[in-house]
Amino acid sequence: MTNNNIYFVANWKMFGSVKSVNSLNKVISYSNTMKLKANIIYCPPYTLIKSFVDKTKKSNIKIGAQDCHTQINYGPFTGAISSKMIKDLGGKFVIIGHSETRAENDNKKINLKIKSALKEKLNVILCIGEKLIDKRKNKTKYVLKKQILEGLKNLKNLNKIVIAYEPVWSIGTGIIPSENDLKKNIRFIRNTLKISKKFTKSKILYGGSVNLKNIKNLMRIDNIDGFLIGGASTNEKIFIDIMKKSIN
């Protein structure tokens, strides 16, 4: 496990009201008492983001959102939201190719949403990872490499991207993957990046069903810089316990 300048980024999906805000309060209190370098990154609903940041501001944690679209200005997209408008609430991050999303977005497509967010000078977490049928037929590797190589493209502000692996099946479902695996898995991932000598300090995480249970386990891995929390990061309580057994 990496402890330098280690990421906690909690993903709250469709979950929270304005009323949520006041459950920074002791994580902010807690991030100004850490001894390590963390990078602490909540990306609530869009609805949430403007008054994450406004709660945030005298905090060193930063603000992102769940996804972006493709186009950076403003478009007849129903119901989307750009990296400009992200970027307009004060937002830093933005999680693209979430499983969650994948479903209705190709790798050419995340491709562009990474390079529309890097116009806009946000951080990307970029979500990887093999649905449960493709781990049953050993092409875990096959689908991270092409998400890998399709999906970072023609990039060049590197510095800017975050790598979260996700297992499909791991999502959700209190199931992570067995040490071996894990080990495996993000050492292909760094092996794939360093294709390119540009992708050579690229940050990786781990998301699927972390929590206070599995989090002794997963710092154990080498080469994971930090975790993609779901659930268990819109509790503070739990939230707290989960980074200061990462830390300590």
Second form
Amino acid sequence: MTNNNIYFVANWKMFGSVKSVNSLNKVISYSNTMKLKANIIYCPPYTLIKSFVDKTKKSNIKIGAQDCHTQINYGPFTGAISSKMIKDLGGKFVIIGHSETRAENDNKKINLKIKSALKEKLNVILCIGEKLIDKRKNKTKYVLKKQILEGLKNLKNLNKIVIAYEPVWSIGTGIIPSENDLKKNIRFIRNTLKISKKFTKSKILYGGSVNLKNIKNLMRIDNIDGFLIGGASTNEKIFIDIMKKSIN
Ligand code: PGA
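Beyond the form predicted alone, can we have the form predicted together with 2-phosphoglycolic acid (PGA)?
Below is the whole assembly, all chains and molecules, this chain first.
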């Protein structure tokens, strides 16, 4: 992996309290001392976006949301948050299509969400990945291709989209794909994007149980542009150590 411009996306899911903003102190200091250019992006719950934005204002760290509504503006959608609102808070990124939200989101809805985010000039982290049953039935490529083609349908300018390959069976389980499978699937994603003339300079991240033990092995895999990190990113020390190990 070439590690200039590497991505480290912290997906905090439904974790964090008002006090959690203090846990950014060390990460901010670390990011200021980094020699290489890295993209550090925190995606806390909606409730913490504003305080994270304020806290990281003078740093290189960017803040994002974990989902958004299909509608760009405002509307009668109880419990929902639009791209406009995320932008208003100072968010620069939004995760769309995470497997923990896919039960309520088919590819068509994900496509609309991406369009709403792009209209607000947010950067999108589109999550794709097969379930264990797909893997067992040898349907991984079929699922990935469908998620890419339907999720990115009718989108031309995709330079604000980063793809995160997250095998669903790997999320939160401590199990990661074999080096060979990971290489193969990342290559397949890249080729699918190329063939569909989407974009050739696409950044592709890996997500699913990234931790201090496996980061060195994951770094050996070419073609990965960074990581989407859940559990391990909520502990600042572990998150920093993962970044250090990735960059050295
Ligand atoms: P995990 O989560 O690192 O805790 O497996 C990754 C994710 O769901 O994005």
